[in-house]
Amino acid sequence: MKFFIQSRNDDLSNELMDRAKTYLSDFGLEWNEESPDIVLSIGGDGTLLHAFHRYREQLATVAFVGIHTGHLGFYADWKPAEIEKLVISIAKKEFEVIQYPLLEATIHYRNDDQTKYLALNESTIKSPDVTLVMDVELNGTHFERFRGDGLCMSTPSGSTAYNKALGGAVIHPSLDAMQLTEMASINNRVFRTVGAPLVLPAHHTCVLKPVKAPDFMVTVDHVQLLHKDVKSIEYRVAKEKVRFARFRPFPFWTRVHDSFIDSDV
């Protein structure tokens, strides 16, 4: 079996890659960097959001794996001092591979190009210096002109993070499912937004085409970026979806108390 680690870069996280980097070659598995069976990330879901974005290309045959340093994660729900216990249940390759959804985003340009990302947590757009002006269209109709900050498209793993924040529903991760949610939406006797997240199914499409300015501020996970001259952006369930290797049970809404609720109750 084929690993590689990607670390945080604190002196905790760069300490615990260089443990199990040598155990597990004690064991006999091999350190590539270019095409690895499995990836460990050790720091907070954000390290596992690079890993993620950084073997892409090769989802249908990676599986991610998460130690925390720092915050208990969604993603990273390994603690530092089970390090052995991980790395002999790799050796031994005891574990299961489980999948997750993933979001596909695709900005279509004025002159026909366009540009497809994928997310593991979200995509979201705003206006760089305009109230946000939105058609949105639900499997082509159109279904409400949306005015305010922004939109968030998020996928079920990553609604517990900015989804949340926003007031949008917490899906479990089993769902094949993605979530539009408003920010800070304009509602009065003359602009009307539904006003509530819609959670659409895999069949779906969502696409948004400006009314105004064409560009915008497009996040796709821990990525910004100002695209310019758009005339839509596509939404829907990816057909790629995330891989990850689990080792013992791993109850959603076990994390999502401890999260968000009380760990001690």
Ligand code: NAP
Given for the second form:
Amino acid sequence: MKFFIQSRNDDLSNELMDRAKTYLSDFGLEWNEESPDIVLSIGGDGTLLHAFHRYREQLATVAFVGIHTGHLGFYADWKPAEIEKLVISIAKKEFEVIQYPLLEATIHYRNDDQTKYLALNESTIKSPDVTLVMDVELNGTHFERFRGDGLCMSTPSGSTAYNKALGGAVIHPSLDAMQLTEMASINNRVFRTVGAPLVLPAHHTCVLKPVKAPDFMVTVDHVQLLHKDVKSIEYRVAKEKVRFARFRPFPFWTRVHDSFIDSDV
Ligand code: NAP
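What does the same protein look like in the form predicted together with this ligand, given that the last one was the form predicted on its own?
Zooming out: every chain and molecule, the one shown earlier first.
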């Protein structure tokens, strides 16, 4: 089996990376950055986002596992003290693979070009001006004209990240869905939005169309880019999934409890 380790690059993460690399090599596993079977991410959820984007073209063959060197994460749910146990399980291939849904974002430009992105957490749209104004279409039908700070479309596993801070629901990652949340919508007698998060199933599409200026700040997870001359932004649940190597049961709701309510981790 071939492995790669993505570190957050702090002292503790690098020290754990060196240890894990030595142990796994001693077990006969091959360090292979180009086409690993398993990618260990050592740091936090942010580190796993970086690892995901590094291997986004190889999602069908790569399985991810996260070790946290800060607080418990949703993707990084192994403790540093468990590194030996984890390495032995990887070496003995004692794991199953679980798959989580992803978000596909397609940006269509006025010149008919398009760019496609995959998000593990979410994609957000903001305007470089003060207020974002966009028409929201659901399955080809006009739904609302949004005015406000921005919009966020998240995956189920990203629902505990930015989405949660925006008042979105926490969604179990076994559901093939995406969730649209508002950032400070303007709501008065003139302007009106639904004012609630929308959870869309896998066969639905959400298209955002500019009303005024065609330039937008678009984020895909930790990456933010300015897109100019945008005709529309289309969101759907992606065909691709992300694969996580699971070595022991750690139910999603236990992770939610331990991350947001209390934990001895
Ligand atoms: P960052 O600002 O360094 O990290 C943002 C925080 O989000 C970190 O504490 C990170 O955990 C946590 N996080 C990431 N994915 C998560 C998930 N699925 N569930 C729960 N928490 C999660 O930025 P970054 O490391 O580059 O990560 C980009 C992410 O930041 C975006 O995908 C977005 O979700 C999030 N974000 C959140 C807000 C907000 O909550 N108001 C605003 C902007 C962006 P770790 O410390 O374990 O890495």
